[in-house]
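Take a look at this one chain, the form predicted on its own, written out in C-alpha cells.
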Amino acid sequence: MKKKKTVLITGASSGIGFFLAKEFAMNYYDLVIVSKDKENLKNAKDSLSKLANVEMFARDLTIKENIDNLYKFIKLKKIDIDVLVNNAGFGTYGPFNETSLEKELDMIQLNISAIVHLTKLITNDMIIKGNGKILNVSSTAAFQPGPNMAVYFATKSFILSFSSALTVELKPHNIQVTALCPGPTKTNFILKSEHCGETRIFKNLLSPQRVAKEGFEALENNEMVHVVGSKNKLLSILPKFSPIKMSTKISNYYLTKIDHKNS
C-alpha cells in the first residue's frame, strides 16, 4: 500500500481551513491541524479522525515563539510534512484611524510574519527531501487597495506576491507553490462582524466548502494562482487595466457601509 502523505494546515478549526483539512483527508492524507481555538480544534480533530490520522497543535501563531514550538512539535513526533497550507489569518473592518492598532499588528504577525516564518522552516526540509507543495490562502483583496480594510488588503497582497516569487524560486527543487484567492467567504470573521454585512462586497458570500475544494484541486494541478468564482476572476483582472486611483475608488464603493437613507 502506498504511504500516506501528511499535510500541515494552520487555522484548521473552522471555515476554509477545516474544509481544506477534510479535502486532504478524503484524498488519502494524514493531518497536522493548528489553531489557537483549542475547543474547536478538538472538535475538528474528532470529526476528521474518522477519515485520517490527525495530530493537533493548539497555539496562537501571532506569538512568534509558537511557530518555533510548532516546528519542534512535528520534529519531536517525527512527522514528515509533504504539504504546507498557510490558511490562518483574520481581518478587521473600519476606518484606519478608528480600528485597533493592537489587532492590526497581530494581523500583520499572523497574515504575514507567521507565514514567512513557518514557510521558511518547512521549505528547508522540503528542499532536502527534493519535493513538496505549499498552498497559501490569499484573497481577491490582493489585487487592489481596500479602504476600510487597508491593512487586511495589504497583507493579502503580500501573500500573493510572496507566493508568486516562491513559485519560481522553488520550482528547481520540485516544490509547487499555489496562491488561493477566494472572494468574500462565509467565515466567522464575516458572520460576526455586523459592519461587514452593511457593505456591498459582503452581500454574496462563497461557501468555505467550495473554496476548499477548488484550493485542493488548484494545488494538485500545480496552478500558480487560483481565483475562486468566474465573477471574481474578472474583478481580479480589472485592476491591471485601470489606474490605481480608479481601482481604489471602486473598492471604496464596495467596502463602504451602505447609507440606506440615500440609496
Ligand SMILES: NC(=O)c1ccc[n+]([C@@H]2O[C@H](COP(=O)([O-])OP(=O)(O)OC[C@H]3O[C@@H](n4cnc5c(N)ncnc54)[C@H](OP(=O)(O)O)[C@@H]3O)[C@@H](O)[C@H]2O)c1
The other form holds:
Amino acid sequence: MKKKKTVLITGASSGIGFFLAKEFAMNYYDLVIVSKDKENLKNAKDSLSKLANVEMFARDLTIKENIDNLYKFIKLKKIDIDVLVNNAGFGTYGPFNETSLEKELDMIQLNISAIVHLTKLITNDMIIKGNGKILNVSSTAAFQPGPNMAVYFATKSFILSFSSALTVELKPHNIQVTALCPGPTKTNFILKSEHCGETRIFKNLLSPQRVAKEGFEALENNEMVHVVGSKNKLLSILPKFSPIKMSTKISNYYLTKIDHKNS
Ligand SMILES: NC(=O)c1ccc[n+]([C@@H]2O[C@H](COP(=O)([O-])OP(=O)(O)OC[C@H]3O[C@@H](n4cnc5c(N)ncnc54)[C@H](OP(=O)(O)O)[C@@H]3O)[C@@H](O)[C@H]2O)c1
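With the form predicted on its own in hand, show me what the form predicted in complex with the ligand looks like.
Everything in the complex follows now, all chains and molecules, and the chain you saw is the first one.
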C-alpha cells in the first residue's frame, strides 16, 4: 500500500488554511495543523479527523521560540514533512500614522520572519530526503503597493519574491515551491483587519474553498505562481505595464473606504 504523505499547514484553524487542510486530507495526506488559538484549532482538528490523522500544535507564531518548538514537536513525534504550507497571516487597515506599530511588527514577524524561519528548518530536511513541496500563501497584494495597508502589501511582496527565488534555487533538490496569490477572499481576515471590508477592493470576494482547491492543484502541477480568478490574473499583470505611481494611485482608490454619502 502507498505510504501516506504528511503536510504541515500553518493557520489551519479557519479560512483558506482550514480548506487547504481539508483538500490535502481528501487527497490522502495526514496533517499537522498549527495556529494560535487552541480552542479554534481543536475544533478544526475534530472536523478534519474524520478525513485523516491529525496532529495539532497551538502556539503564537509571532514568537520566534515557538517556531523552534514546532520543529522540536515534529521531531519528537518522528513526523516526516512532505509538504509545508506557510499560510498563517493577518493584515491591518488604516492610515500608517494611525495603525498600531505593535500589531504591524507582529505582522512582519508572522507574515515574513516565521515563514523564513520555518522554511529554513523544513527545507534542510527536504534537501537531505531529496524531495518536498512548499506552498506559500502570498496575495494579489504582492503585485503593487497598498496605501492604507502599506505594511501588509509589503509583506505579501516579500513572500512572492522569496518564494519565486526558492522555486529556482530548490529545483535541483527536487523541491517544488509555489506562491499562491488569492484576491480578496471571504474569511475572518476581513473582520480582523480593521474593517478593510468597507473598501472597494473587498466587495467581490472569492470563496476560501475555491482558493484552497486551486492552491492544492497549483502545487500538484508545479506552478511557480498561481493567481486565483481570471480578473485577478489580469489585475496582477497590469502593474508590470504601468509606472509605480499610477499602479499605487489605482490601488489607493480601491483601498479607500467607500463614502456612501458621496458615491
Ligand atoms: N482573506 C483574504 O482576502 C486574503 C487574500 C489573499 C491572501 N490572504 C492570506 O491568506 C492567509 C490566510 O488568511 P485567511 O484569509 O484564511 O484568514 P483567517 O481566516 O483569519 O486565517 C488566518 C489563520 O492564521 C492563524 N494565525 C493568525 N495569527 C497567528 C499567530 N500569531 N500565530 C499562529 N497562527 C496565527 C489564525 O489562527 P487563530 O484563529 O488561532 O488566530 C488562522 O488560522 C493569510 O496569509 C492572508 O494574508 C487572505
